[in-house]
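Quick heads-up: it's one chain on its own, the form predicted alone, in structure tokens.
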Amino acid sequence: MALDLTVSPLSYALGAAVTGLDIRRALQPDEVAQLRDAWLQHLVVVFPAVELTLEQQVRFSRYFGELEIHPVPSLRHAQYPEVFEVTNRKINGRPSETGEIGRKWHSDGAFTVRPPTASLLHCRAIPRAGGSTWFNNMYMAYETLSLTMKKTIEQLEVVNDLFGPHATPAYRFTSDERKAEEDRKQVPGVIQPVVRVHPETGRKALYLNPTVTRHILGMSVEESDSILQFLYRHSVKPEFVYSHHWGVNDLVMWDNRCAMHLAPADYARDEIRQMYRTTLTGEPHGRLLQ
């Protein structure tokens, strides 16, 4: 392990703080490998109080893979298209389109056929109280199911659709009708398995979320809802969850293949919460809805 690098668990289920390594400098291959091992083991890694420019965040993120250009065009940063700003601050004098997203449990990009490997979020401003992010361990959620339930759901697939008829209102990213229609055309619905095998660890995890998962393929709404609602409740039990209380300049990286996250509305709206996200492109997974 790199000299002075320390990995400290933050909760029972997931999460670890990484200290003792300046991630703003050029990293050696063995240092990147150690960070990746910590991330795969703990699902969420926190680099506390690291002051990063957008250029430095993009460079650090690239150590772990190819960066995604956000599939929704209206959300891309004008100078750094790999960056997506999540904030309630006004942008160019207008209310932000991203201030209320993430209010339901989700994993990023589950509505695409190349769901992101990881997301990295850097905090620039946080309210005096609240503004936290919750994460859960979908390995644990799967592994604690009964054998009968595991056998039942391993054969199932779900329809994920960002802009479906029951989509969360916050996922209307722009008030411009022309841009909204362009977003819908570029992000069609997909079919994903309920249980996903992690390509690096080989472990099985639940892979569904209340934000974009619409129904189980081939089932009636009543049949589908009864299973999905049980799995949703089960997967976010307190023993599977880590709540991150942000400090300014914290950088958090998580594994979208085996963890969901949620940004609760637990802060005063007249106080600014500003984050910048970079996202690692994932391997092909699932298929387009025909």
Given for the second form:
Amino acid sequence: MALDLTVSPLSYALGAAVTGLDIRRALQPDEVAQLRDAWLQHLVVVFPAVELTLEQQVRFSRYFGELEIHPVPSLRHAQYPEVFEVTNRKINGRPSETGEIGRKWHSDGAFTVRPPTASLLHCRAIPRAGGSTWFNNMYMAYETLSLTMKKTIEQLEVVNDLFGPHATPAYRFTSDERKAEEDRKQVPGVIQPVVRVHPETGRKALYLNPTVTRHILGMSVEESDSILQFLYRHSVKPEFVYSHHWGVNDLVMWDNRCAMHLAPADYARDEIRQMYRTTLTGEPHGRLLQ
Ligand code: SIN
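Switch from the form predicted alone to the form predicted together with succinic acid (SIN) and print that structure.
Everything in the complex follows now, all chains and molecules, and the chain you saw is the first one.
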């Protein structure tokens, strides 16, 4: 029993800091259960300043489910395929392919039919100023819509596609043409409902993804844009957002089923930002685009 475990809210909408538990050691089932409860309640949990090796991060992540190997092959860590590095540092003397990812609001893996439940990001290096990550609460975004808007979107589905013709930016994670082609083949487009019932809390949340959502199924891009742009603006109102200002070794775990996030370009690019992400395999959600 983790008697000293403390959960302190970080903002009105979401986010809580968890202290008083050494997450590098083997954890007891009741400790994991307390962490899981905090994560389900606050959507984003922060473990401040925990020095972790990749092995420790992988072991801790596994307490919450099975780990995903990233669907985009070129993003897998060479030694630990369940880890992917988000960084602007040079790798093998070459510019990083992940230095500019996450600049638009998204939830991880919404372009797959098993979007990950959780992502865990561990900070290894952070610029002197900025380099933050912002999160929003998609339950609140849904719950604060009018009844008429809720009814309008209840049955809608969207086409999500990481590499589709409307991709903005046109994603490529490698400068190797053969690998880029393999990435595209591994990740076809999917159809996802706009309103998602969270499988653990039973609450309804908006499930949208400005990074990969192309249009509402059955509508043109122009028709669906009027609805989607409103929902995007509504979802990220300041009162639904928590912005995490990283300290080195912070570990942050979030729920992709009811929160989006973005990493703004708010730092000097000649300073290193380095994060390692582990991602938990999700429940089936949506279907493949035919
Ligand atoms: C991500 O989008 O998973 C990375 C977020 C970040 O770099 O802060």
